[in-house]
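Only one chain is given next, in structure tokens, and it is the form predicted alone.
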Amino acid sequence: MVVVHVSAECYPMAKAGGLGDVVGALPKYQKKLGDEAMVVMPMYATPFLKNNEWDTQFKGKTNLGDWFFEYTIIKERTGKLGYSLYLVDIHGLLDRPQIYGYDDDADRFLGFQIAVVNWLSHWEKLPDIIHCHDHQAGLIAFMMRYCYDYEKLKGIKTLITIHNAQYHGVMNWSKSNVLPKWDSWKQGLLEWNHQINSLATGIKCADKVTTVSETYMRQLKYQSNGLESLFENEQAKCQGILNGIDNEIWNPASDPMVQFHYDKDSFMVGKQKNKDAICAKYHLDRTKPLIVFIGRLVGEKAADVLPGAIQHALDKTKGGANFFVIGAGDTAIESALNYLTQLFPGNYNCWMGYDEKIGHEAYAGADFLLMPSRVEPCGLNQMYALRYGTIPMVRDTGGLHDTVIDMGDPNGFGIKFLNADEQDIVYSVQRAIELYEDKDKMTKLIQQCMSIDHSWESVVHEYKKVYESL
């Protein structure tokens, strides 16, 4: 079976969040299962592009409304990622250092999708499945079926995976004029609330819709930023499949980004050495539990609650824990978190930005990972934490509900709370401190965490079943 993944992100080429990790790992494990899986994404001007060798696979011409452009498809030469990685180069449109955040993002991803479909139409042997990811690839199924120039593609089965339904790729209806000529009788498939809604179009047009956890799929019927009725109507073709993690990359026994290696039999020494290194580097107290937050500093992650929650937790526990925050986003949240370094030297520090190595070091050295998310479709951070023997402290929502069992349960291993507010976070910190002081229980839970398997090997079969059903 030949599967083409279409995505705005793919690690290590370009990553802004979990989408990049998933698209960077899933095709590798699909190939191990025997399918021919590949990824096509925009050619951003990232270090990975500059530090690797590429072969030109195709050159084409198409248009975005009145703008006729040339595009080039290049392929990573060595295949070292475990699958074929193709990049779409549209000069002046995609070849920029950032993935998102430009005023013309709508045109950028429209141009990307049009180029992908145009390229596919030149294939002699067509793929079996086009697997689209999020709204940046949401119009592809529509174009394959209802744009006159691409009728050759209409028989290919399509799947869209929703990694975050809060973002829809909404555009003014005038953008319909820049799409390749399409069947005007199908206007309703493009339209949602008198605008083009790329995610809604993908849901309507794809043969199958998946999202990244079963709980999140249920939640989308009442929490999807305006698409609730659509998910209700299309539920027959919707399915939740929990994400996995790449155990080859996320492995504390061999991780090249981590200074001291360990496994579930040697973690007491290995984790402590990594913790000592972090505490020395960021001026924290190595004798106290280390609680880390790793993520975007935005409302979805409840990052706006963090400054107050950390301050109240340290006040209430009289400095009974350390906090280390890694992230970037809302400048007001960044300022508030930076200010805390003046209030709690020795118990708190932060690093504004995201560096893959610092993230790996934090998972390896921390005692607890805090995830108070308001919205968390799947969450990979808690799975990374489990892999590295770091106890997850999570709000009970989405994929966090599906992957963490509270330690109050006989089979539990984490800390869960109901509300993304200061009170629940402070209470959870108190529970974490009590657990940390009970060394025997803490050791047992860490061993339990490290024994849990969230690898792609255990997940990839679910996608295989979906593909075969199509």
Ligand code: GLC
Given for the second form:
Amino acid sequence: MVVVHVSAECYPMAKAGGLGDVVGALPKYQKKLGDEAMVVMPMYATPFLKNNEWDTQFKGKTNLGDWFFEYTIIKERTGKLGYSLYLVDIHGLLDRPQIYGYDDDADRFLGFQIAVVNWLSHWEKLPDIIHCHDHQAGLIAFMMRYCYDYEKLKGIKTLITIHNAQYHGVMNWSKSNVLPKWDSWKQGLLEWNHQINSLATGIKCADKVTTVSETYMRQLKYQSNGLESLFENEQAKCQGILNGIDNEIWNPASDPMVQFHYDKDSFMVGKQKNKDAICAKYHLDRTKPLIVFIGRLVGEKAADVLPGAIQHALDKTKGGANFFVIGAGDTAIESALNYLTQLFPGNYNCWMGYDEKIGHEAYAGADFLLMPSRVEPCGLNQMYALRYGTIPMVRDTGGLHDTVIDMGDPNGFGIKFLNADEQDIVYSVQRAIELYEDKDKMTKLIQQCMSIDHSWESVVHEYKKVYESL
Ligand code: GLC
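The form predicted in complex with the named molecule is what I want next, because the block you gave corresponds to the form predicted alone; please supply it.
Okay, now the whole complex, with that chain kicking things off.
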């Protein structure tokens, strides 16, 4: 089976969040299962582009409304990622350092999608499945079916995976004129609340809709930023499939970004050494439990609650734990988190930014990972934490609900709480400190965490089943 993933992110070429990790790993494991999986994404001006070699695969021409443009498809030369990676180069539109955040993002991803569909129409032998990810690929299925120029793509099966239903790729209706000529009887498929809503279009037009955990799939029917009724109507073709993680990249026994390697048998020494290194570097107390937060500093991740919660937790427990926050985002949250370094030197520190290496070091050195997310479609961080023997402290929602069992339950190994608020976080910190002091229990739980298998190998066949059903 030939599967083409269409995505705005793919690690290591470009990643802003978990989407990049998933698209960067899933095709590798699909290939191991015997399918021909590949990725096509925009050619941004990232370090990975500059540091690797590329072959020109195809040159094409098409239109974005009145703008006639040429695009080039380039392919990573060595195949070292384990699958073929194709980039769409649209000069002046996509070749910029950032993935998102430009005023013309709507045009950028429209141009990208139009170029992808145009390129596909030139393939001699068509692929079997087009697997789209999030709203930046939400219009692909529509164009393949209802744009007159692309009728030959009509029969290819399409699937859209939703990694985050908070963002819809909404555009003014006038943008419908820049799409390649389409069947105007199908206007209803493009429209949601009098605008173009790329995600809604993807959900309506794709043959199958998946999201990244079963609980999030259920939650979308009552919390999806305005698409609730659509999820209700389309539920027959919707399915939750939990993400996996790339156990080759995320392996504490060989991770090149981690200083002291360890496994299930040697974590006592290995984790402590990594923790000592972090504590020394960021002036934290090595004898106290180390609780880290890693993620975007936005409301979805409940990062706005962190400053108050950390302050109360440290006051209430008289400095009984260390906190280390890694992330970037909302500037008000960043400054509140920075300010805490003055209040709690020796117990608190933060690193405002996104850095893959500091993230890996933190998973290896931390005792606990805090994820108070208001919304969490799947969450990969808790899975990385488990793999690195770091106990997850999570709010009970979405994929966190599906992957963490509270230590109070039989077979439990983590700390779970109901509300993304200060009170619940402070209480969870108290539970974490208590657990940390019970060395035998803590050791047992770490071992249990490290035995859990969330590898792609264990879940990749779920996608295969979906493709086959189509
Ligand atoms: C998004 C979601 C996250 C999920 C990831 C990969 O970043 O917020 O929960 O794990 O996509 O699917």
